[in-house]
Amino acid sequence: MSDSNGFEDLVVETPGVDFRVHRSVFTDERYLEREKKTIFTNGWLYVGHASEVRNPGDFITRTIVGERLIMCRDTGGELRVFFNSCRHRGALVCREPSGNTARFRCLYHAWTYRNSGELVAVAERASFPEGFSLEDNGLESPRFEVYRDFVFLTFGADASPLQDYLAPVLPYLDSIVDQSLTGDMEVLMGSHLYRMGGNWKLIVENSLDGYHGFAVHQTYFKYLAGRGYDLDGGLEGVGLSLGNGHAMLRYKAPFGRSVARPWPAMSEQARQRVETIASELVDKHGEEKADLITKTSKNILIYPNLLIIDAASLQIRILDPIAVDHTDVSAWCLAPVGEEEELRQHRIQGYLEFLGPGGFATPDDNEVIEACQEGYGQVRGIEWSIVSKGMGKEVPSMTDEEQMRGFWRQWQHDVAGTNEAAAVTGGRQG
């Protein structure tokens, strides 16, 4: 059969009436395989952010759909990304998960790196052919971008500059990284590592999924009532599908935030000092853009697997699919460099609080997308997911799907290889 042919008929939709994604899409492996082939290898995937490896010598290792990844500053302080592998039988040239070198030495056979990638020693060189030379056999480096300090690699040759691939979720990039009056955010020590037993989509569906929220997270809501926060407003905002496969919510939320909207439970230096930032903010960036920045809460997807969530904390989230109802997920709480501790302190509560590995959300987010796998695994279950909601509204509302819509279109154009980015009509019938 031809290489697309089984992938062109798995999202379908009618215009302004329905909008169908065929279940199998999260449980038949061919089609997880599919994408490490399509949308993980030809589109533009994040590795980590540069204040990771703030210091010449630092290092950190990641792991991207199965490739093994070095990201690190060379003893000139230059930004580096490798494969972290040994080029001569290979084997992990590193094997720690952080820390500072100046070489990477294989414990293997002894070959032996310099942090900017050259092979600087080989045990029993004169062993080795004539031919044979120390300048050819440095560590190889994917092709990697950098935008303001997010570091992102593609494993395709005709990937189009990272910046035009983004271009559609920029703007909202950027409100993330102008939360810091300097421009300078840094990922915060420690990290939240664990494993999901869902298909990747069914993470990124939930991630940008507004419906769910008073239904599943209940306890967290009733938590900031008898904390004193007003709930009457709810939540209001859009789910916006933005191009490329991005899309996000925009909504405002009742729960503090460090930027700009201060807690109830905050001292009054504190409550002054986030008004000031956000006086501050409007007078860099104008009254837009600033609302945008410090009273707008936003759940980000740059597609396929870099969430942002921005709302009772700031979360960087990567998904690596393991397997097809398997995912890792990789989470850190991002904030402005020299935020006043105070600040910190409540960034760091609203992260453990909501988004933690033991916080409200989490938890029970888990909880439903394992469920949802289950469910999607009976054989003789319903074949399709129902992703209609506010179809034909001019302004999706963030309970509206819209947002999931954009992202199974460029999938679906990724996955099936066509010009078309969702079926109209016909498709499997279930």
Contents of the next structure:
Amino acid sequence: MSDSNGFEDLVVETPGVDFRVHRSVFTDERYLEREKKTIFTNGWLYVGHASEVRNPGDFITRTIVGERLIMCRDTGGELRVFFNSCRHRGALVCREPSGNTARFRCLYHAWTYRNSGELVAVAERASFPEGFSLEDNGLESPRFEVYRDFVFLTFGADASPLQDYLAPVLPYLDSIVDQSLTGDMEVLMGSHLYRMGGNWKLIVENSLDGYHGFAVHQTYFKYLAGRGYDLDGGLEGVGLSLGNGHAMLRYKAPFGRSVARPWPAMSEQARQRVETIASELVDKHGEEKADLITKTSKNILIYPNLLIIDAASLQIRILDPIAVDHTDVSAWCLAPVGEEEELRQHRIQGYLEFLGPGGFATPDDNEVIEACQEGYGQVRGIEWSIVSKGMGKEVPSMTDEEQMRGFWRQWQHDVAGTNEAAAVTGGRQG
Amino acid sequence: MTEMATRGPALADLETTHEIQALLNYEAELLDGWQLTEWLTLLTEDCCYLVPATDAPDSESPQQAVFIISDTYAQICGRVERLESAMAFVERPRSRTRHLITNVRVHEPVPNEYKVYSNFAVYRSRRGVSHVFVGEYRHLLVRSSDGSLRISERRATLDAEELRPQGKVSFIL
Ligand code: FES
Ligand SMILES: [Fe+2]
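Alright, leaving the form predicted alone aside, put up the form predicted together with the partner chain.
First the chain shown before, then all remaining chains and molecules of the complex.
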């Protein structure tokens, strides 16, 4: 092909027959560079949850694909996202992970900005040339949009509106937020900020992989059985490629859930509360939607790097590619505002038993991811990974790989786009 | 740390301090030797094991905030059982760890109950990489009826602001 840019044919599909991914996509720096210029520039990337900056003046700082950002609520109550960099010569204007402030004062020469971004004080201002004005030199914002307290940004100019981008996954995102009868959810204190020695896409695959549980997480399920869970029904459900790269597992599982399925250790009172919430949700949303909110477990990928794991607990997880073979994972527990103490306690317990750097399951996933990364080496040996499980089936199950294929098709489309800036937005595929 | 202001100097007697130091060293030896079942015998049956989140190191309430680890005794036992199994892949092959403990401060808020602070550096080597976990322990110790000291709470607060690059706390910290 005359217009080949070297980014085609990394994901190869023969419909119904074969689906393979070239392993260099996990090992070759060039592809990470390409991803940064396409997917991570033009896609919508999760920044944080509005509950993290609930009060005027609240701020958090966060690094997203190498960019330092501030998310804050200004004194007037409006949510803001800024590049955390001084307009003068670039120092961070905020060096705390979180806090509350009316102003961001750069440490270098003390330029001072309101928490709404305006530059309000410049030392020795008269020494700057005539054309220099405070108004033109406020903190810069990336383009950002908020959907039901989920804050996303894009570094590209051409992205379609957030809601269009999210459209295929919106009913599922809604089903997360609607765990709260008022739609008011909050991120709990205490973040899991850790690292895995593997390419970010390996973690995407693993988070959507319903095939590995029996092999990798035996010790977790054995532990649950020992704690009185009835695991006979097992996990059952489907893997879905939703479109725009979004994908999910949708299944029934034996985990306890604070919105639907009591834990064995729950008090009678808490059980009743769970039942009450479930019936209130039916009243509000109808049987079908309520079932999706309460009894259905979901591992959701919001393309490219946001995962919402609604299983034994509820987790928001983002993947930040810091190198071709290392990924920073940041994760938070999400819960309805005002949740009863015992339900909250179980939500956290369910979270920690499975998830995070000290959980009974996530560390084994970490091992899997590193084993894959190490197995690839420099791809001088086996070149292709097989991702064909469930191809040709009318309804691929959660232990198939259709949901991963949905991710990979979008990934291939985006990195192969001839125009870097338009790769993500220039027509999506399902 | 608000708690810090109220700690004051540690004033337990020499003999007790010595006994407690020996206990901490023994615990470290069991952990580094992966003698986890033996280690369990040092704990009371209402013991909890806490590792706060790196961005909320002062959190005292595992019911309301997310920790990295907040095990009840039943969960500690589950954790040990899991780690003893060949199927806990992240620890097969096992990490080689070395718990170094120093600056032991023994407080005795009520007779025969001890609140013990110490500094730790735990080195973990596995699959060609070594990481160090640095922080402070807080052990609550009680003297049981047979006269021996047992651990009724074990808290390991990490100094690192993020668990990068360490990645995971898959052994007993
Ligand atoms: S770099 Fe911020 S004031 Fe100079
Ligand atoms: Fe897993």
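Between two forms, the rigid core is the largest collection of C-alphas that superpose within 1.5 Å. The structure displayed is predicted, hence computed values, not measured ones. Positions refer to the first chain, counted from 1.
- The Cα shift for residue 378 between these two forms, taken after rigid core superposition, is 2 angstroms or larger.
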